[in-house]
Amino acid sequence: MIQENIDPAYKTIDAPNGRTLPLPIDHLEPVSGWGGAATGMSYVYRPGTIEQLREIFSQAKRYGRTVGLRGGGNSYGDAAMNDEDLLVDICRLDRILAWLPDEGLITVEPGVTLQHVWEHTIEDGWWVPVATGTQKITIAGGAAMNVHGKNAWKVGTFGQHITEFDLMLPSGEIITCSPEANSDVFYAAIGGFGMLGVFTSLTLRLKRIYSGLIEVEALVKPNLHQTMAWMEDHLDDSDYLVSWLDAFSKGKALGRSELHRANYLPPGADPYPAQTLRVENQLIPPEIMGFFPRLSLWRFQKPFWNNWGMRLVNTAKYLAAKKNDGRKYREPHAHFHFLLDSLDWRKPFGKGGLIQYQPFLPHDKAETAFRQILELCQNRGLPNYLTVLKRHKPDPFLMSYSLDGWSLAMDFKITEKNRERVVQLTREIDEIVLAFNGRFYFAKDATLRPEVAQAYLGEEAIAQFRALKQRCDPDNLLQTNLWRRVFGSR
């Protein structure tokens, strides 16, 4: 914990109240966003009990320091960073507190991961209702950023499957929140990026499944228009829909795609559900074809991680997918959702990392906006290397990014030479998104400016959130780089 006895191993910092806070040097660690483009140093603490967590806040208030929160560290930008100040990593608070298999309700501590949940429940016939592209997120992190999956248009965001949570305020008080109790805090803390308090327990309602396998259909579409039209036509008869676009294609082929649709198997469709639902039959093999380590694949990918190489990769990927157009197959749920976890997607981008930019556009304006965005990236010589298209629906949370429309997640490689150009590009894209009444996603953001956040969230929503923060955190102890960048200073 934070200590008052000063010795040479401690760095002293003068607090605003005139006291001196000794910050242990051995807690000083490099911290970055998942994308690796945002980096810094923080004094990291990993409490193992609620009392230790409470003590951190007590000492931070006493000495005038700020506290940031960090789960699995999977936000791409600076949402889980607090440079030169305290950062609480909640991953040691990782117990499953209750599991009711008859009801599909699980209660967990904040550091429990998505992987821990599905591994604990799948053999009872339950799956996580919203699965992100990584199983390494914590449940608290998923709630704080209100994440989504490949079924967002159908089941909504992560927070819509949380029935209740306990929230520790920076004062140390713990309040229980649900749609009925402390509902204003419930709808603001979910998606509130850790600025109102710390989740100390969360109850999640899971999805009943009858097989460890999911039915997948792979298709290709020659351009953005046909991709979006096909997806829109199949919203009602799909459980999951996602499309990977080729950001290098132009003209009539702009936005050509490889598309995956998936559906749960109904009762009786799997003759051996007891086997397919076993955890070991969900795990992705560590080797490709039985001998080549997946985690080493990036070494062969890295020479292609440039504009010319990725143009070739995208073309080859599209042509290979075209040969399998219409193919149907069954695969384990974990394979369908979490393949990138086994490939270490970040490493080929190099030491500069990547910025992911994910705008959300209303349904009737999305195609036009996405065309403009893809063409702008090409014209600026900054095509993105992975482009993912998803369908969405609105949710009831105060700081929501979601809407009746579409999102386009784009990964941009960052180097010393192009960093400023990429940042300038995101500002140009901001203007396109705002012009079409779009929204932004804090879990992916690394470049959003205060005026842009105010334009899409609206003054009323921001004022409500600030009022709740004042009520829950009157000393403004909870801060992160994201909070200061978008909403204010220390």
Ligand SMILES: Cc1cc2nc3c(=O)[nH]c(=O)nc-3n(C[C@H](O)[C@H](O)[C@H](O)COP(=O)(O)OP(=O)(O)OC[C@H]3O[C@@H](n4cnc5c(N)ncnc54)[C@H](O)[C@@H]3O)c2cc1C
The other form holds:
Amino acid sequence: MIQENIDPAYKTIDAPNGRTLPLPIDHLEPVSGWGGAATGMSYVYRPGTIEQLREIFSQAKRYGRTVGLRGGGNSYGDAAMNDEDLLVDICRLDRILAWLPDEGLITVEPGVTLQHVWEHTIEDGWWVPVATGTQKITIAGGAAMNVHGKNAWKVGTFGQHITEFDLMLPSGEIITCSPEANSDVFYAAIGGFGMLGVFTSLTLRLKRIYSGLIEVEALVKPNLHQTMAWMEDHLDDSDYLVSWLDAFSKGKALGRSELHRANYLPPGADPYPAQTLRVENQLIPPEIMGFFPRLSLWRFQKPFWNNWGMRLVNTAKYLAAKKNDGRKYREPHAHFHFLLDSLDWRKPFGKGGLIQYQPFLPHDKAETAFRQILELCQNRGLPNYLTVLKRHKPDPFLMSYSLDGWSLAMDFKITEKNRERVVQLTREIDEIVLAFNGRFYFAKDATLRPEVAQAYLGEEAIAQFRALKQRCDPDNLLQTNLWRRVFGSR
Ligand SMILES: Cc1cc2nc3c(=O)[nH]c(=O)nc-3n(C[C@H](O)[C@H](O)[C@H](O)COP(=O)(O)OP(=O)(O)OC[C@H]3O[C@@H](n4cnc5c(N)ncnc54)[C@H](O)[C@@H]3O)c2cc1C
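Now that the form predicted alone has been shown, please provide the structure of the form predicted in complex with the ligand.
Shown next: the complete complex, the earlier chain at its head.
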């Protein structure tokens, strides 16, 4: 398990009556982060009503237990884990409460997924404003981490499209928050990784679309500099931009990439919008070439999931992309955003899983920092297997990771043998990120230390967050492994 500095004594809280809850063994389940490198056991509850949710908190307080929250479990590290204590999985609270197709406003319970939202709205001509690489996230999980998409520099983060939410405090009280009402809680609970309360309903403003298709342009760039320069030059005339870097390339080719730019189709550009907007025409076929199951692909990938194999895969991918340089095509929105879901991306990494590390760097320093990071990984013999570059802009949330700059998401394979070395490497990368005034992202994190969080968030933001936590959750019931690892419990 990649968790350090956890004092087990932090796990329980003082029960007013001095009793501890005899935890029922039939609720004990193995729980892991999506990357599979952080694993543990928790007493998992799946409430089907708000009343049941309230009761869990009331019992937890009575018996001195802590409660962690979990959505779809797609955070890579330990953000949705609460080892050896209560974990509330909110996935059964999954009803769409209201949909206003004229305004594009949808109100949902917390466990509704991104997939559920777009499938409900696309035929009315609305798409999710921020789409993550998986559609399996819940709206609450997306809000708690304040996720971003491949359009982050343009539309900002998820929270900027949430108009209002209801938050159940551990006391059972429900407060409504928006930029106008309880605004301090609004700007802290979004991105507040489930530490202030439980989202019980959220209202989201969607994006109007005029076709079920999106126009994609696939390009190849020979190095990091040209990749970033091209993206920067096309911020104004693109709706989505993302690059996949070959983390094995060196010297002049360092950071060579396959780049995708995508744009929405304007009204009239699609001759058959009613047809392309059908849900069935968005779904990614489960087979490749009509016969080979995508979900079995990992069996063929697995032998290549080592440094030599991945060097080969990255080179082959780059050369194949080069043949198609400049190709333009139209594809369904869901294909463009959620291809990873159709493959079992985690499986080829094997038993030890993976950790993802995604630093955010200011625009003027990002290229230098990313060069140093990519070279450092290579020098340490730990090149990352999937490397994704995106452009971002600042947002107004208290615990924000975002800035006017770039992020580089890097997947590191974890084995028994390299675990310590990878952790050590992340320590070294932390230093580079801090030296260039960068930031970190809890949804992907597995290794951040308190002093690093303090350095990038600043004492003032952390003090404000702690004060809000004290106000919303005075008994400190809400805890996760991430919270204890990075902020301690009290
Ligand atoms: C393949 C893949 C691709 C991804 N791509 C992206 C990407 O492009 N961009 C990006 O930003 N992220 C991305 N992610 C990360 C993912 O979007 C986030 O981790 C997201 O928060 C996961 O949502 P979830 O519903 O699975 O929540 P979980 O991971 O289960 O939980 C996330 C947080 O939400 C809290 N929480 C859960 N329910 C509630 C509630 N009701 N009220 C308050 N807090 C709650 C939890 O305590 C936890 O802190 C990706 C993940 C995967 C696996």
